[in-house]
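Here we start with a single chain on its own, the form predicted on its own, put down as structure tokens.
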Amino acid sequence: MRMLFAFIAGSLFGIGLHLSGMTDTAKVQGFLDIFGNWDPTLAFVMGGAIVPMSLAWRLAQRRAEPLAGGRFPAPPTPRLDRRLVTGSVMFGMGWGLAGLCPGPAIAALSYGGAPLVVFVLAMLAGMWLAPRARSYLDSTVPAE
């Protein structure tokens, strides 16, 4: 049942990305170009996602377990550290340069052509490499 819910949620997310134009790299880069030809579309898409998600989080806090079973994930620690800042900067730089983040990249795979396939393969390689590099760095760098 959880896989069915995940499939439905992922499909709705992908359809929403297509309908809102967020798989169009020019739209995303237009949003990030605040001193040029700024396109506010992404702000409305974000708002359209944040409002229902905040309501869902409120409802989830009242439940003992998820509807599909299992457990709710532990809340993240609200800690601002070097790894969070570094990861955020790297994500933002990649998003600004490519105009894509993981969700829209996967949603656009069906029509994006060879450059998008290369982007997704590089993204997957980075996702595979990041925890290994972090583990290596954590074992070699003395604690602060």
Contents of the next structure:
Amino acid sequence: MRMLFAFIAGSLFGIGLHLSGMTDTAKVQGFLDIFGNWDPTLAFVMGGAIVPMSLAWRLAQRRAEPLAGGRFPAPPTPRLDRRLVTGSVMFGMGWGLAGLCPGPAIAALSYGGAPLVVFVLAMLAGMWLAPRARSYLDSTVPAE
Amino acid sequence: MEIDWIWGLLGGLLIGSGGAVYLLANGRIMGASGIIGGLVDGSGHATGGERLSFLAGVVTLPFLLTLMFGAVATHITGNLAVLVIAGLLVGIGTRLANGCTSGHGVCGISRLSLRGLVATCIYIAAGVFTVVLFRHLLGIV
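Starting from the form predicted on its own, produce the coordinates for the form predicted together with its partner chain.
The complete assembly is shown below, putting the previous chain first.
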């Protein structure tokens, strides 16, 4: 059951990414290029996605447990740390360079050709290296 | 071109609906980098089945849509160095920050998470800086 729900969620996510134009790197870079011919589409995608998601969080608060069992995620921590800041800076730079973030990269995998495959392989390598980067980052600062 | 925002809004609603299903049915936060990253570094081994099912949906449905309605241009660069460096940055960065556009941006902001909001502001600012630098000043992307 969990796998079926996961497939449905992934399908909606994939259709949404595809239809919204977010698998088009030109539209993403067009949003980030505030000094060029600015493309506001990404803001509509974000805004549109936040609406059903906000409702879902509200619904989740009123339910004891998820439909397929288990637990709802713990409330978010307000902790801002070095990892969050460093990671987001690195992610933003890569996002700007290629115009791709992880979701759209996977959604476009079937039709993006060799460049898409190269990007995804490099991204997977980066994710594999991340635990090492995490310990390096933690070792360079005194424990809090 | 003028109706792009309508497709954006419609696509966004579908993305958010996917996140809603993942949360209400499975109790999970729909973050693409977390779902993939957990498979890559082994931290999500126990939940591998639902992670793979989710990703199967993400790959398959756009593929079916291109079969029915024709392919969509990705306009992705052919510059190998840019692709590799960008991929590495996205991979390491999203895992360090524990989230990307879907996890921090969509799921985080919609539950008023401070971390999600801060991360989103930082990666958009970094993205703007990078595009302006590499497009207008260096002319690479």
